[in-house]
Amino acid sequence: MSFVEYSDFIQDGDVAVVYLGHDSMMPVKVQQGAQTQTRYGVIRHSTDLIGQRYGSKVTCSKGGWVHVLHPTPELWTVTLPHRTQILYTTDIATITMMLELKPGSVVCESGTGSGSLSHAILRTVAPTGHLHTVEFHQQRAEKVAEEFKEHRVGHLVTVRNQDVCKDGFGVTGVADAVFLDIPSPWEAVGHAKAALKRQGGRVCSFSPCIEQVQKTCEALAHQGFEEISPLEVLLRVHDVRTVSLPLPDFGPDASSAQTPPDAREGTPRYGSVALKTTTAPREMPGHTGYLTFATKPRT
């Protein structure tokens, strides 16, 4: 198992994702002899997981069963332990495309936070690219570095514990893309420019507030960035349901001769129609943050 390479069977030391039901999953560190509690009972790692095929059904002690999935950055995003607010897949997907990431890309990122975006970047730039990620919170930086190792992507990433606004990314002239998710991105735009290759590159800043975007755009323009393009992307989920729509009774129709004589009271003359359709969730995330993209021209 690795976050950048599939394997077929679960091995000791892997991180697996236990699928309990729709929108209910948990990550499990697979360890010889260890046990994991779920609402369907205990999973014994030695017998239930190790040596099993990813995607197979595992019967828990109470008789219920779960599926064990191979980890992906997307599954990690919905199961990872939150140490900060995190980026979700909809924004991550947009960032990955608009930053033009691909195998071999060198990317700078700050802050690392809980590592949700970092894992997705690593997946895309592997096996020849590299991620330089900067996190000013020491414990978070240490914790995420540990996770990268556990997920077998440690060789693709350098974690630095410093303040990007003061100290930059620790590298200059190497990056194809820079991503900023910090409270005052405008203070790091200069460092972003320095980190990017002389031939140019792409930059993205994620900010929840429009005032931050305003200041960042100003700083980007001031530093000579081009194609400055702020946008917002939201996910809309459609729940598939069968709904039943009752038909109203208009009473006997005089014009139609063949009205069935079922004038008895209480029996609905017209039934209802069952329909497969989708409904909108009652509530949905209506705002995550603005994504501001820009291009650094060749200098």
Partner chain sequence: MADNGDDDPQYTIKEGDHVVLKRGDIFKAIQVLPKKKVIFEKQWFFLDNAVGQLYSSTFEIVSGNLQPKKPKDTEGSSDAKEAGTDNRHIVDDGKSQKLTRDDIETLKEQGLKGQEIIQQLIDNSSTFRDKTEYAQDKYIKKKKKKYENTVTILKPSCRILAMMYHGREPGKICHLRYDALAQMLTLANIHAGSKVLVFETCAGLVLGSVMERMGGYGSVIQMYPGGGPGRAGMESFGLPAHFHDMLHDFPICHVNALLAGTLDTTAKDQSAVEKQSNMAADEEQNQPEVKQQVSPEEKSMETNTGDDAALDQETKERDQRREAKAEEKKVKLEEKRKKLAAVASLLEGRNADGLIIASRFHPCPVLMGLLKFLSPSRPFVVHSQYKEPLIECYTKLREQGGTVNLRLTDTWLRHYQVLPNRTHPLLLMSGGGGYLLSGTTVATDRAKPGGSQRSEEPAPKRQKLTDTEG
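Starting from the form predicted together with its partner chain shown above, please give the structure in the form predicted alone.
This part shows the chain on its own.
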């Protein structure tokens, strides 16, 4: 099992995702002899998981059942243990696209946090790219490095425990892209520029407050970055439901010669028709943060 390569069968030591429902999933470290409790009963790893094909339907001890899924960055984002606030799929998709990431890209990231974006970057740059990620908090850096090894992507990432604003990313002139998710990104813009390759490169900064965006834009302009573009991504998911709409009955066609006389004299009747439609949510999750993108000019 690897987060960047698909495996057919569940093996001892894998991290699998137990799917209980659309809004209920959890990651499980598969271990010989271990058990996992769910609301449908116990899952016994030795007999119910190991050797089974990913995507299998597993019956629990109480008679209920779950599906066991192969881990992906998308599933990890919604199931990971939160040590910090994380980035979600909508922002992650925009970041990976706007930073022009592809297999072989070298990326610098700070801070690592819970590793939500990191896993998406690793899958995008695999198998020949590399992620240099910096985390200020020592325990978080150690934990995320341990998770990368468990998820078998450790060879694609280097984790550093240091202050990016003071010490930078630990590399110079190698990155195709830099991502900043720190309280004062403007203090790290110089280090971001130094980490980027001489021939251009892209930078993205995530900040929840517009004042942070203003200072970051000023720092980017001062360092000579071009195409500075802040944006905000808002997601609105529509609900699919069945509605009943009135259908007027105007009676038979009076001009038709085949229409019986008594039918033409009837009173118009009204029926209804059921159909699927979508409705906008009454409440919508609002602001998450601003994404500021910029391009290093080619020298």
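Take the two forms, superpose them, and find the largest set of C-alpha atoms that agree within 1.5 Å; that set is the rigid core. These numbers were taken from a predicted model, which means no experiment stands behind them. Residue numbers count along the first chain shown, from 1.
Q: For residue 286, is the CA shift between the two forms at least 2 Å following rigid-core superposition?
A: No, residue 286 moves less than 2 Å.
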